[in-house]
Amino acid sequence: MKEIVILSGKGGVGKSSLTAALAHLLTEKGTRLTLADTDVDAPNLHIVLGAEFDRSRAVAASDKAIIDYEKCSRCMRCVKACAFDSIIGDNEPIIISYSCEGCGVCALVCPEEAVSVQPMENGKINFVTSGAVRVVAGELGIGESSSGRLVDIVKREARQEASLNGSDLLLTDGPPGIGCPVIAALKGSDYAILVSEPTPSALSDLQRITEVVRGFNIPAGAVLNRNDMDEKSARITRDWLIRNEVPLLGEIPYDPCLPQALARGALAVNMYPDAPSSLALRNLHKVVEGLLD
């Protein structure tokens, strides 16, 4: 089974859109595949594609500091020690579980043992169904922090539905950014998409991700999402592409039809086939095949 996972540095430039009409496209020509939705800030992918909901699970990846009160003294020296300020009071420490790392301090120096850390649930993995396509997608609990841990979470449970249900390929839909919930998308995978736009913004993110996804030593490929923005922007784009060896895989115009679409809960590659973008899309999914061999 191969991995692709699918980027961007720079979020809005309409990489689950993206993820989601590949993910149709491979699925009408026979291509068996899961979808895993790393974006666990804002999951939205079984949104774009109209996905069913089937089931869904709490999961633990943060540890916080927890309290004794039989125990603890009132000594107070875990709020001294707590260099995050999550620890606070005057008479008896109370933990504020938001701004908790679970770094552990509070508990090694707490001279009762009263203080310890343990996993807390701070989010849920939904598993979703978009027609043949099985979807396993992260949702991280508001204010809550480790979305990188989550997001392996989300990734080795993908592989698991994968694995039963014989997909040729896992498609994941990454986070934008470059931090840690990118890493953790990145990992295993065979190839990366990275999807920009011809901004100056965009172009500077893209040399980002860029850059992470090279000290990994994972190929990648670019799409030029509207290239039509600012000519411009985009032939800077491409000749950046060109001197740094970033193959460009596809190009997809602006196209009203696309965001006309989304605004009714439906693909544009399924309301309008033969729409710019559509066509667009189509050419790109025949390069995503080829990554496939």
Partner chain sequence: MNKKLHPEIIKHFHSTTFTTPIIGVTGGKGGVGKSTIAINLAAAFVANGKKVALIDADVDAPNDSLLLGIPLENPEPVTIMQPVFDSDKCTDCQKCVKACQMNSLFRSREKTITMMGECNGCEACYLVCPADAVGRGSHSVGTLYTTRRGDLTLYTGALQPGLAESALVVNAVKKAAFADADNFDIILVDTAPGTHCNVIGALKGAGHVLAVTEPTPLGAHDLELILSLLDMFAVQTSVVLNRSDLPGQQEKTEKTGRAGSVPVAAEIKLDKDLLAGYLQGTPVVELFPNSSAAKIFLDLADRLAAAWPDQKTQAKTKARQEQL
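Condition change, the form predicted on its own to the form predicted together with its partner chain:
Chain only, nothing else included.
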């Protein structure tokens, strides 16, 4: 089984829409695939697919410090020792759970053994079925942290799901950015598809994500979405891709059919098969099919 991850650096360039469209087109041609939604902060793939959750399971992918106030002598050593300023308080220590890294330094310095690091529930794994496609989607609890470790679990579950249903491909919809959850989504992938659009911001973010992907020695190609947005920026992006030997897998024009289909919980490739974006996606899906050999 191959693993392909869709990333972009910049948010909102069309990762989820591309993931959903590719999944649909590949399935139509007989590829068996499983999807993973690793944008655990804003999991949207199921919305693009117009699908509901079959079931959900709470997961504890986060370790956090907990204080036993019966044992605590209020010496406040933990407050001073925390390198992340995650323990506050004037009279008694209070742990700011959202920024606690679970490093355990507070437990190490506590003379009363009042602090311990314990696994804490920080999110959910949602299972979704959309036609013949199974989706494993992570959802971080609001204001929780450790999204990277939640992504690790999503990918593990998705791999299991994929091997159970005999998938040829695990296609992962990645989070925006280049940080911890992105690295978790990328690890173990055979190929990364980097989505961009012709704007200076998207190019800058494409450059940053390319550096990350290269650092992990994972081959990558680019997709230029909304390629007719700005001719000059499109040219600059294409030139950059050539100079840096990142293959351009395909280009997709801006198409009002996309938001229209999205508003109805449908895929534009289904609803408007002859729309310009649908035709471009059909070409792109052949290129992606080629990556599977």
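Each form is matched to the other, and the largest set of C-alpha atoms that superpose within 1.5 Å is called the rigid core. From a predicted model like this one, the values you see are computed outputs, not experimental measurements. Numbering follows the first chain given and starts at 1.
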Core-superposed comparison between the two forms, residue 145 Cα displacement 2 Å or beyond: no
